[in-house]
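Only one chain comes next, encoded as structure tokens, the form predicted on its own.
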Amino acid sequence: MMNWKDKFSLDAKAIKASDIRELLKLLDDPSILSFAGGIPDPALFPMNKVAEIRKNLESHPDLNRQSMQYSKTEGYNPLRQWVADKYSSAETEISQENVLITNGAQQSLTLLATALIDAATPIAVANPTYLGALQIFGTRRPNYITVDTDENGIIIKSLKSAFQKGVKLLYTIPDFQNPGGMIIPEDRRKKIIELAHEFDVIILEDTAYRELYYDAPPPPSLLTLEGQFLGEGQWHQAGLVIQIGTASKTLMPALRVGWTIAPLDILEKLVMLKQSNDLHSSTLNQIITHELSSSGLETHIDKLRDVYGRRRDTMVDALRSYMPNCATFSRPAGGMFVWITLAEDMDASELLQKALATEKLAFVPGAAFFANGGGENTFRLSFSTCDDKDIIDGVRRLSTLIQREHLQKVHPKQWS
């Protein structure tokens, strides 16, 4: 019997389970109410403007058979252009031909992966930090360097240590981050751009949720940062900032539409890989995000704001009401998520099996965010998909179970 285990390539063999896709295939129990995956609520997405953009194809048949062809691996012309309009700054003009197209920000991630790091290279990320990145990464064997959190963000003390390593690239989501929801003020935002300078190492900007504010704008990217930094121009000859993007969170995930913004050096580079990987993104999904993108967006956003900002109020009110003192948890400004922290002596994968044993409730454990280890007594609760009424119950009955799973630890006689 063929053992293929042992012809696999060395990428291959480092590439581990998604902890998150593996739970997300247990979901297909309807009578189990989910807080674990980071996806838009598909009530949200805007099937009659599609239908339309369909419709309209049909009666421009040159254009409809386009939507159908080959393209250029860079992307549909008119999408990279509004990209480049739309992200551009006073210090910092970007031009489409500064705009890669993917297919969502994973294959961005993908891509400049396998640009930027070969085995033992030494990279900063945070601890938490997103798990699809890690995943990505993890297949090129780097070295991780990890960089401590706070409600704010990185702390600069870490990162500057993490620099001093010898670090070549961090990566980095400063809103609303996935998982823990934190945002980076500006002046560390600043100081981040200073410290990559100093030490000379690239930026990795992902800014899957920065339309999903809820409170107020964030602050400036780290791109329009990097530009003021640098002065007029200078960008495109000494940015260290390379900005990924995406349509997934505030359009449709199945479009499968993001992009990459860099110096021309690198951009050339990525769409090298890219059309040895792809040839180019679905040309019809690139139209349809066009289309959506320049007629009627910000409304769009509005709505999806209002819509996940209230659940985001309700989760967080139903967790100062029925959360034990044994957690603690976040009010994130905008995106998806809100973290928890259990007592040190918890395990929220343990945690996890009882939920879905006794309760009929998932959430994503935290150690699978963390880099190099822990998080053990970490967790991630999503509020995108739910309603009110099953937040509240949701997080009522996965408070009393933590409750008790603490009393146990603490007074393990009474309970045994």
The other form holds:
Protein chains: 2
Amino acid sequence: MMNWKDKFSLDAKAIKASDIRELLKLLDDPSILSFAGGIPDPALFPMNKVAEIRKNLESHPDLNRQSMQYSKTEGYNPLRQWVADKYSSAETEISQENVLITNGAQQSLTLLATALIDAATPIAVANPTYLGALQIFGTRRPNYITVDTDENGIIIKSLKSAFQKGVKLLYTIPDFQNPGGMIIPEDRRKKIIELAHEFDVIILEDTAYRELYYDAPPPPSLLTLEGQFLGEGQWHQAGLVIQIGTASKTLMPALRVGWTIAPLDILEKLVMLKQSNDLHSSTLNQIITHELSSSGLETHIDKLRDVYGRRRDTMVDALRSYMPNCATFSRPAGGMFVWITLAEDMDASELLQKALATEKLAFVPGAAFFANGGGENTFRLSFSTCDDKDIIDGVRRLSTLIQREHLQKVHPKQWS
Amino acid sequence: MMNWKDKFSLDAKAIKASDIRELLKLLDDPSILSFAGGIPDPALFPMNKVAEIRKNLESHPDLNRQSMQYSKTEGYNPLRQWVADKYSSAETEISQENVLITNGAQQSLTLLATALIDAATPIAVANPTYLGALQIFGTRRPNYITVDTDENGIIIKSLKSAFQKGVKLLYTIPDFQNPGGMIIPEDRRKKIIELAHEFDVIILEDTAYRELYYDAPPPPSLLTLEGQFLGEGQWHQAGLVIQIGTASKTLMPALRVGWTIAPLDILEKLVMLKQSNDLHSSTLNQIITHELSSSGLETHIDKLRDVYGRRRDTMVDALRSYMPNCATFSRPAGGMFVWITLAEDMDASELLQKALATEKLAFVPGAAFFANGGGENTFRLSFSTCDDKDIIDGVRRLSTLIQREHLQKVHPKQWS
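Starting from the form predicted on its own shown above, please give the structure in the form predicted together with another copy of the chain.
Full assembly next; the chain just shown is listed first.
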């Protein structure tokens, strides 16, 4: 009998099955109420617009055929130009040459990890941070230096300490972070840019949730702030910020369209890596993304803000009403996630097993979001796909379960 | 000024811009007659069927929305089942659990390279072989052991010598190879399987061109033959053959849909890598691929065989009529490529410069298909996208250019 385990590369040996992955398998069971996935509500997808775009494509036979043909690795030029225009600032004019279209932000991370990380390269990530980033970085076997966070995201003192340890890059989600929901305020953002340049650290800025704000628009991005810091036009030569974006949260995930914005010298390398990885992204899906983006996008996102914002309110209100004192929770100003911290001695993975078994309720235990361990008493709730009734009912039942579990820890059953 | 070159990983430093990539950029110029790309003719795309599928999807609103939602990494189950059914044989029953949907064969190679190749791992590839495979394998910095070929593909003696050097895997395209067009006969295929088991070498079988036969169907695949070699059901435990397929050549490239068929232990690892690479392939494109595959595919491919087969005949006839004796050429029994070998002292890259400048003609110089150098006097012609008139005219002009260049080498101009 073949033992494949002996045949795997060192990189492949380093990867493990993810909790989220195993969880998402459960979600095929429609009787489970899921607060697990960080996924948009399909009821909000602009399907009528997609139908219009398809119909229009079909009335242009040449373009329609081209939409199914091989196309260039860099991406569909009109979409690249749309990205360039949208993310240019007064100080930093982005051109389409700075934009690579990828299969979602996840592939942007894959290409950047391959381009920049060797085995044992020290890299900084927040504690907690996006599991998918840890998964792909993990295949490069880096040396993780974790940065502590508070309700305002990355703590600068902890970041400086990480930078002093010689990290090569920082991966960060400044807006409504996955999983913590924190938004980094402008003063901290400026400090991050200053420190990056003091210590020559590359910044990978993931903007996946940036458009999904429910209170006020977020502060300028790290890309924009670095432009201000460096002065007009300087990012192209001296920039350390590489920005990653996606259509998955604002439009539709199965388009598998995201992008990377980077100075030319690194963008060219990323293009070569993308070419060797999968030649190019679906031409058709890039055309659909461009059409959806260039007309009516703000109106569509306003609708998302309205619906998701109300669900955020419902979940936070329900948590205030029902959650026992042994747990604290965040009130995110955007994104899809509420972050829960249980009493120190509680374990969210055990809680999940019970929630699934007795309540048919799912969420994501927090430990997987911690690069170097920890976070066993934390978990993530998503409010993006559930209606008010389910949110209230689910939070109530989950709260009762937590209360019961907590009491058992404090007053364990004894022989009477 | 930032020097990004210093910041690249060792893997990223190892990759170079590809000739094909630079070439494909030229092909935006419509005045160039291109025999370069290994691409299908968009005029043959089944666009009416695609329109039908879309219309049908739109009349099923739930499925239509699901086609735009995140979906599981392994792929769309009906498509996985279609692949499993199609590639099962009497001895080897493939189940959908053995199938991973990828973004085309190129991503299958990416995941397999990550899973199996460490820096300096010895791997065997044919001389010449598919450039895209060399590009992605190259990012893992393997130790290439090249295997010589003749008009029947891999030479067994050279393969055995490579296996004796301790290679871990062999990458091969047994049917109508890119770029050489060779098809490996059944006796050699059996020898490859025997040697793989004697030396414990993994076989990556790329079937990209298998369906495009113009004379007779190809012999059984390595996957099927290994099943016969091992006996009923044994591949699942003892199989060394991993098969890679794609919809890019038979249907449409921009679907970006391919697949990997592998024993469970390795398939599970590939799924984890795919998840960390880009989560999953476009749900919509998988649905379209499944619909196109499960109804009318044979009729469609028969049409491709008919059109491409005639173009193959036209090109080979034109080469017979016009090509000077200083060049030899293959007569492929399928696929998209004719392989040309010039006199030893001629250089196909120089020829390309002249062909572009004076004839506005493009092809792919062969050197890039040789893992460890060589092949400077070879090049690849594709006949898949050109009509008869262009093929005859292009081959005639190219032949004249070659004749002229050859005479200059043999009788260089001298001071009179």
